[in-house]
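Next up: just one chain, as structure tokens, the form predicted on its own.
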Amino acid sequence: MAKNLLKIDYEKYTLDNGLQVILYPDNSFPLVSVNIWYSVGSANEKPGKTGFAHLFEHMMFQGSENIPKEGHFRYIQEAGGSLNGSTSIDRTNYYETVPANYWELPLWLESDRMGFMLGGLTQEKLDNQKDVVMNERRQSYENQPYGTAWEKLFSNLFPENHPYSWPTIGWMEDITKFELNEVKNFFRTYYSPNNASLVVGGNFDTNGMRNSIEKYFGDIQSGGKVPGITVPPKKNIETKKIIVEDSIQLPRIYLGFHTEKAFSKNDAALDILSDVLTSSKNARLQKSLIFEKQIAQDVYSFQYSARLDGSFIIISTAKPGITLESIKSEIMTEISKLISGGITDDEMLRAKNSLKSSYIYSLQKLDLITDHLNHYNYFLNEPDSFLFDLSRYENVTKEQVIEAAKKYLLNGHTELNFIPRTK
């Protein structure tokens, strides 16, 4: 792709009340999409109080003072446009994008959950999304196969205190004690526009587009300092082992490494090294566990960088009678191969061309467009970093992929086991 197309045209501003506000005109797209994205996800929790962030995922849509229950879902969608919500440990955003000449309805419909969300808080509307959410957990977690594997994982690759040990959806435990006034507080604290950024790409006039946003978003107060996020130090790290007896037909193994935050010196290092390993069926690990020794059923990996910090994961489920002593001794040796023999050119160019490609197709729509522009502006404060980010992964040598996974595999590590039940 030309380095041109990788240049976008935008312009940042922030409001009085602290909301910044990025605006990305492109009347190529016949749509408009507004993105927002709240710095709180479940890192901002604390122990004992988990689950807040992911609630409010939930409850957003529960109407505020002038729209009612529902009412998101109902007037973006009676506008032919489409619309959701999704938390992370780092932070929360939700979206729409409708036909330009609607583009103001989402406007009105952001602020007036932002600015008056409290006002149509109930209890009632709190116990309902509490049940819904503990029946996800249900659903989604503890009764699905290997549904808790996450949870687990993370509990166990960080220090109980550490912001990203509990999963984003809470501790079942914490779900149940969630009482009104510490819902509204987690509110005041977090969705405020000094807390908030907002993006609108799409056919619209800028002018216009300015002047709607002071108009609904321009009276909403500021928040107070948000409070900061305590990482525990890191410590020497010690290879953890936990058996999980699920109902399961397969045992499958799960391996977190820790590794660095977003954006950092390895990242896109660990990344290719991920491709490199097991993004098809000619990287490493497939080729060995799949296709040549055809102990596994599966085997992928991933490097998950954050915010505070980040982690390698590999996940294999074995073939049926294959014991995960054996899946990991093979991983093991197919890492040491890596680091003593090698990356070849070859691996390398799949490698890049297949996360170059990726990038490239998201770009293709008006929604991940602006969904990047909130993604760099939070980790990086320039929401134009898409030719940054491009290169970062063009400027990795063979020797840094190496050195990465000499410097962060070969360490302690959590192993993760999911057998099956024997009662």
The other form holds:
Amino acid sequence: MAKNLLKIDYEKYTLDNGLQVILYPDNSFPLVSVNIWYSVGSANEKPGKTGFAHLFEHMMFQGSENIPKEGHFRYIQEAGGSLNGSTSIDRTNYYETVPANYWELPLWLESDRMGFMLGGLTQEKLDNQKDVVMNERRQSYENQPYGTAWEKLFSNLFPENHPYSWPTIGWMEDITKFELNEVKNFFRTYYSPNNASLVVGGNFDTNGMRNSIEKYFGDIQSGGKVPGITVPPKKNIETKKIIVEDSIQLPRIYLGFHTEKAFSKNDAALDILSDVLTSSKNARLQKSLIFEKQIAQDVYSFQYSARLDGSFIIISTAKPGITLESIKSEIMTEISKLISGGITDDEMLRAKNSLKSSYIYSLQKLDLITDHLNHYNYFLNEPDSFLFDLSRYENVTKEQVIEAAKKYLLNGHTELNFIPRTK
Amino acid sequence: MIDRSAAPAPEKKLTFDLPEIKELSLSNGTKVLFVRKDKLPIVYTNLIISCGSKSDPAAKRGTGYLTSLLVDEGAGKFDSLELNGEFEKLGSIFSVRSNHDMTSMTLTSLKDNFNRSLELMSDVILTPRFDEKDFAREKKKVLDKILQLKDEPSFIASSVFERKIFKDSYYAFPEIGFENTVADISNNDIKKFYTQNYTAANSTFVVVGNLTESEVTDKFNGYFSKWDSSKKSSAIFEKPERAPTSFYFVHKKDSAQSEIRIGHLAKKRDAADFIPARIMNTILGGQFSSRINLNLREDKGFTYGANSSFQYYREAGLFEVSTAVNIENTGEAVSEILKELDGIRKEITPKEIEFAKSYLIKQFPARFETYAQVAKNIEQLILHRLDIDDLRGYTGKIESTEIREVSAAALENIFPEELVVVAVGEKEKIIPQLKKIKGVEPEELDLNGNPQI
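Would you mind giving the form predicted together with the partner chain, to go alongside the form predicted on its own above?
Then the entire complex follows, led off by the chain already shown.
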């Protein structure tokens, strides 16, 4: 197979102010994609101040010293580009993809907000974006069926002061209270070049790009040492069950098990375990719950692994008249069967072949590649890790998958039941 | 120190070579539109069949959708699970989707596994099994999905909105059907739908991949040369009329927001002023920096986002403003949208037009980056029966559009006195707000868009 395609030619260096730069020239299509990761996410927040990293991401689109409010959108769109940002528990990213002749524009825009964001900040802009984010919370979570399940699951799976116990968007009462000086402090603490990495991919001249990056980012002042994150040593390992009423027709169960962080020993085996359980019609839980017994409308699972920790999540919606107890019991039966009866060669082949081709398919889009380079750089300190990542999966054995299931899925866990409102 | 006050100028204008679309014919007459793309060892295939919910019998709405779910539940010598397993072993992704106008089967595969994947796809197209037990299971799944959709405010808002706009024509009904109509569908109905509609004469292949022209012809002839191409199906569209502005609402208990849809019937995709209308909508609500989004989101903070669009089905167009707002701001948000619809008819500045033209022209190449994106552009040509060279003229037509044409497009495509206004949310909160706008009592509808009795 065309595995050599997954070997990425890149150049990595660090500016004097600490900004990591990764250049990935690829002249096959007339686009340039700029992708910055700041090493700050909701895990850097404190209880009572949740949602701040995400709100701050919104503020980064409100202009800076030389860019007017919404200017980022206006400039990039007028150039025919696309742009956005996103906040996760571990990091915040910002990206622009532009026609190749506009390659310098994103550097100007990104460097202005990295270096000179506070000059454009006003109370009015903050108040406006607090309203927008509160509406984002209503639209994406509160007004969606099962929309608050994720935050209810994680706030119970992790202890109260664990950085993964609150939702990235934040609790509503925290969002309403943010003040302007907090925005300023957050910027000074986390948005320094030494806490960021810049990937530029696509059709450009490497020398010109290097010079221009130095020109726009070189004189931005380095920040202080970024404070670390304190992780409480204790996990909730006892089994608990939470029941929530919601405006829904069909009940849904969520099971959360503590596992391991991203790229740790069993991480890839847990991904394969998830594939074997739910990734297709033939997968164990889909086959049993949906195809044969027809007691569930859907079933999903995934190993959700991040920088500090990981968890394995199983979600299933019951058919009308079916109890969540019977769904859970069937899930646990299938897991025991897998542990005692083993996995077939066919199951491993299906999982691995699907994964392998998905790596090739993922090379179609420049902005995905640049984001992936930042992802690998962040976790592994090596941007060119597509092949390494794939080999992690290719090397997983049946026995390792069983071991991972045994080690983690038979332990205490958090069970969340979403049920239709009784009145 | 560098001067940061001005944006860096772009380098010389980009030249972009539009991929060449080859029109090939199989020996049974089926058309294959092919684009050679060599960057990666990938072949993307899409079979487009001209059938969908438009082809549903009136008493059995949802037949086309259910057929699309069942057609790959076992084919040839494989049962449902075996067939799925075969695709997985090849690392190929196969899926079937269906909308009002079209059913499409897409296959993404590595070049090395293309032959075997295409063979499996041909089994699905030519020899689906339609086993009784698969029918019973998938039908129940659809009925339970219809139940679940009652929870989704955005689905309710969109389907009720289209119901009001398209009245009793075939675009008025959700693809998935209704509880009572799906309940009446039998496995024989599915087989009949398949036989009448999944025919060669109704179908076109789109192929984008790392293959030569003759490889494509040979491989496809190998599997499809005997596919019968004599029967073509058709459905008759009864074009509705626009009506004076009416306000509707659907009650949704305990809602944190109201889902809003505002719009009306619009021209078809092949209208002479398609390009000026597109430029006009780009300014009105077609992207982040549009008037509607900047007003409702960045100025008022009513919403996470608001947009407007022209949507084109084969026989009709639809103009739609869509947003979800904090429920307390429902009335103000609707008023602001109405103001913007009036406003775009009154004045559009040359600066706005320059921005929109630049945006549309310069983003064009990026629409051809992935294999699926290239195919998507061709699918639109097929759906709207456009000339194969239509894409070639696209940016030039935008470039040469004049200010007065964009202003005229606003007058000829936006009708503020003929709107359907739909809000979905807690009725005690939204009724008084909607009433205040024009002093008209809003009409309550049920989840299917029928008058609430």
